[in-house]
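First comes one chain, alone, set out as structure tokens in the form predicted alone.
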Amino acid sequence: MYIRSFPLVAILILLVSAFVMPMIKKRSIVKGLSLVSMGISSILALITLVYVKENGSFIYRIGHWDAPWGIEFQIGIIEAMMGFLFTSVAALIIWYSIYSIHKEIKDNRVVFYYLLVNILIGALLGIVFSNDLFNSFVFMELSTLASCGIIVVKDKKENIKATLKYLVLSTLGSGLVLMGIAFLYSITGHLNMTFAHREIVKVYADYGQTVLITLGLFTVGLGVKSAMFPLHTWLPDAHSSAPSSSSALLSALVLKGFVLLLVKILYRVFGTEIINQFPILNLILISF
């Protein structure tokens, strides 16, 4: 069914109207782009949000190849309302910035600006729908480069030093996360969410250590990108310093992608039998 492929379709809107923002010379034709692709990519998920309602999760397979070897997406309640939440959400905020960019951002940056905020939306959109640990990495890494571009698009001292604050504790972050993947995969041979859970449930009582670390290396990796206690210290700085609709797509969407992906590699990786015998849950607790 066409409904199923929707979720891929908003992310490929967004991305495909991203590239083809630069070739287009008025301002005013790039900000109605935008707010259209964001508008159709927020229709998509609304109906895929109604289709999953009503029929419940399904997977979507991306490709030739069914998993593990394969890429899919998938799609339950939680993932249909926070797709259609962040499309709705970007939206309304690139509907505001419409009137008020052009005050706090050079006019030859506006094109580049629009263009920063469909691809960050699109990855967002990929680290929701992805059932890859792989693949939500590609996604996190593109959006944190499309969120270090909407803070410093301002071209500004404090703009330029907050984006590197950031950059370098995301890179951090990154690595932690990379890491915690490449353990994740050497006991269990798997990058797809599903097929990793059911190995890890057959073998984690044989490797409790690295299953420990592997937690501990999501949970700060992610931590980081979220921005959660105390690891946030790079937020203060990009939120001041950031044009005002880049503030508010960071602390409304950006940080929760983030935290929404730690959420599905604790329960759809590891499961509730293996996180509750480790303190994560309430470490987690205390840093929200």
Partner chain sequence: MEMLFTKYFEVGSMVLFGVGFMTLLLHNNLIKKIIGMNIMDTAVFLFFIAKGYIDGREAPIVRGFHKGVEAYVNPVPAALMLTGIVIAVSVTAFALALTVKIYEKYGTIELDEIMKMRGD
Contents of the next structure:
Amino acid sequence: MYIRSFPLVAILILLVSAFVMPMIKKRSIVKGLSLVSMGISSILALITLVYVKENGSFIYRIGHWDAPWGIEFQIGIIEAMMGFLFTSVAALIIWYSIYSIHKEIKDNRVVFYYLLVNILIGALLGIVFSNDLFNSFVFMELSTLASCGIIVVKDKKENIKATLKYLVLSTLGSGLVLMGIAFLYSITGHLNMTFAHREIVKVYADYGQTVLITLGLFTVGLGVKSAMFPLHTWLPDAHSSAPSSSSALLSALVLKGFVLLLVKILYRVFGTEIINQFPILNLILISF
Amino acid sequence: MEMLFTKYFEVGSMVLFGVGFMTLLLHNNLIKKIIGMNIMDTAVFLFFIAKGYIDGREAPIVRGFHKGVEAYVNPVPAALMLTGIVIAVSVTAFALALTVKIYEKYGTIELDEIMKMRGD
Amino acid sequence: MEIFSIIMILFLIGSAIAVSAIKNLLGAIIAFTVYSLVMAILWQQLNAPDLAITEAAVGAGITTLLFIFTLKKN
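Now that you have shown the form predicted alone, what about the form predicted in complex with the partner chain?
Once more the chain from above appears, this time first in line as the rest of the complex follows.
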């Protein structure tokens, strides 16, 4: 039964070890701590994946509060797989960056770099596992700030310009997502994805326009963040000017976290029945 | 049409969202861009709170004794938006720190002049 | 009560437009402070006093301070 709390433990290990790092003087210990914490959480995610593969998906209540009041984690096969993928790829990238990071950024910033990487991966795991809309939004903002941090850490001219562009556009995206959550909350009265889906199936016939606006807000907001085709203008600058290990983290993991959140919102909150009545998939997948 | 006058909080927050959006996207000055971002965020918060408001009920604070669920407005949006305000402030602080850095490197905070300077 | 709220919303929209119309940066920041305070009053009207206190302290206080420190550096 302890296995069911492993997703939360994986997030907590990353966040707690991140905030221990500034207190440590020696840089090699910080690098080792980052690698070890990422390795432990990838092992936990692997155990969760094996458990989910045998026993099916499960719901973990945080603080043992029941669903509409408390926050839930729902771990199905895709969440467990993405969690293992994120942590293991991040562990490999950190292993590489231990030998190369001192060539690209100044010595006194190395500690903060690993702090931001740990916060980033913890927030991404939160986006992947969480079953609560507003909780996902908070983790989304956390990961945005952390990924801006790992771009700007190089401290060059074009670097800061690219980070500012990224920050302005992703703030725009998160404002739109928050507006979408407000619309969804006002027609369903729930923030939990399962309960919101149960309500929206009942009421969507009365609120056709509102559901359309909500779908548009979520798609554009998360599309800016995950750099979908017409909204990708910030991506080339930000990814090319970042240090090489952060560039690997950004293009491999951060964008996929937001894509997974969009998939969860489209299919878990709205459901195929509602989506098929709107042309939203034609727009995303460009299939007319 | 009469919804425009009965739901005036929602209408006002939509107008504010538009104004903030335009300020964020169209202005050249970075500080004005950041103010526009703040206006956009607070407009969303106003929309959320207006959705939680129910006419004729009091604030969700128990004074003396509990009057039952029917006597208070919905406290969930207020709790959520408290988190939202903190996020907006941290994003603002980060963006302003970047603005200071930009001024140190480029010597200006007008975005069109920054975009003209190519190369290093 | 209703009239008061409508006047406050109009005032809010006016100060938001003033932010983008005023050329002087210090003036724009002061207009934003006014905006935050009026927003705090509106939240008090909507029965969310805890949020109104936070907005008056954080939105009108700390954010304005941050903006003015940035302006002094430039």
